[in-house]
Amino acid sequence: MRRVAVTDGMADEAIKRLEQANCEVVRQFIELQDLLDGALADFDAVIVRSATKITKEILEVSVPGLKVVARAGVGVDNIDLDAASKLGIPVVNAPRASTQSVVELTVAHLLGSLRYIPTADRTLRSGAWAKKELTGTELYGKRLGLIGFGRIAQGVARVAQAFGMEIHSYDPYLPSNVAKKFDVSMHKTVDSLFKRCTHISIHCNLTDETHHLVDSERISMMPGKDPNHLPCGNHIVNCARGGIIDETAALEALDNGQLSSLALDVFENEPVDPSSPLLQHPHFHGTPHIGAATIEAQRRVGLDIADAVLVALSGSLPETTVNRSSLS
């Protein structure tokens, strides 16, 4: 009978997939140092989400009985992918699960950013009526750019033309004939994207490429007004990874006014410190990481995982294998 370490959580139904195909689960959150004493090396598999960090300590003290890595979401940040490649280790992972949770998410978060969603509840509840001071802006005519253009911005895409915006796109890797099929303009740098667009989502992978790629040079590049020269000020959502945008430069551009507001699903360190002056400036407004946490997304995580860690425990690399090129 195959084990699995089940170590953050994982759908019922997708537990029971495992067990229905021999394989023993073990449910349960394992302790840095033990996973460093090498508590992986009596399990086949281990399934995780992003609160363990799998390291290159801890895959070394875990072959040859840990076959496969499996990250129960999209996000592999948390795994060692050289380290597991070097090791012949498969990596696998859920990427298309999440995806229309994180975009309507993401379109939730551009939608109570310029209503003022947040603060109007907010200050509702202080017993204030702030009906003048709550006049907002319309996402139609407004342009959206977009910092990667995968599932998930695609899926962006689609309703943010639904609402009207025009939108417009970085990224390096991705093939022309995509973008001339969503109707999306795509720019050769993203400082062309800053200056384009008053409207900014992120949807790329945290790497040292990316890292703090939302600065207060390109915060400061952002036009805030309009293709009708009407002022619209200028927004920014991360649903992506924490890190890409620098938090301190962000902080700064709202309290100076060249952000009009900030929305968060992501941070640099999570959890976020509760006293953080980030959180508590009024233009900000942020959720803990919840952007797959649907009912209807963990099921498909779960059971998309499971199908995989099955497919790397038989033998074969399956389609999510994220460090295929370097296993084969």
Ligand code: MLT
Given for the second form:
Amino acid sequence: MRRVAVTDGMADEAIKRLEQANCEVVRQFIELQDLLDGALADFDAVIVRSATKITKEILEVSVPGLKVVARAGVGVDNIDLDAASKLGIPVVNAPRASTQSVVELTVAHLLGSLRYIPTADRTLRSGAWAKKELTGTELYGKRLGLIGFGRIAQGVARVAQAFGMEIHSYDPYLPSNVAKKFDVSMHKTVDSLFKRCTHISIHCNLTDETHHLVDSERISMMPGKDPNHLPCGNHIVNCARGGIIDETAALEALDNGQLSSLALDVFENEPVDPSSPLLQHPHFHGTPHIGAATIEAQRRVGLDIADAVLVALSGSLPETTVNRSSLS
Ligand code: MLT
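Starting from the form predicted on its own shown above, please give the structure in the form predicted together with the named molecule.
The next block holds the full complex; its first chain is the one shown before.
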């Protein structure tokens, strides 16, 4: 019988799938010290979300028992891929399962910003009827700039087009045939995207190249006017990864009015510090990294990951192995 550790939770249906395939599943958060003491060495697979960090040191004390590391989600930034590759351990993820949920949250944040929904709710609860102060703007006719044009950005583009937005994107890694399938203006530089768009949504990974890609200089390039030269403000949404926006620069831009709204589901440091001045700003609203937190996404994530783990334990490389090219 194969042993699988599920450290950060997973849908019941996915656990059942593993058990039906004759795996013993242990659902339990494992403390860092126990991981460093080799708690995973008795397991064939470990399935984590974002709370458990799988470092080089943990991997080194977990071999040869541990055969696969699975991330029940998309981002694998909590797993040391280089170390896993050197030790010959495949790392698998579930890249497609949460796409629709993140698309919907992104659009919710865009709409929430433009129509002041969080502020409206807060003022209503406080007993105020702030109807006159809450005049928003429409998405219709505005330019949306998508940084990255992968699956989630493409989904956002489809919805935004249905709202009548003009779609722009910057993605240096996009195969040219993909952009052609969409009515999207591709930009050669990030600066050109910022100069053109009043609404920006981030859909790239956090890498050295994208760290603080959204900074004061770029925010200052945003035009604040729609294609008819009418003022509509500048708005930024990030439901991808924290650290891509320089939060200090964004706060300054909110303060000086260059940025009209900022909506974040992800933060440079999570959980975000409750005393962060960003959280006090009236034109900021946020959610605690809940992009993939829907019943549907979590079910799909769990089932996809259970299937990938079973493939890996049968000795094959799952299709969603992220370090495939580095495994010898
Ligand atoms: C992901 O990478 O799958 C998402 O950011 C969701 C998460 O980490 O919880």
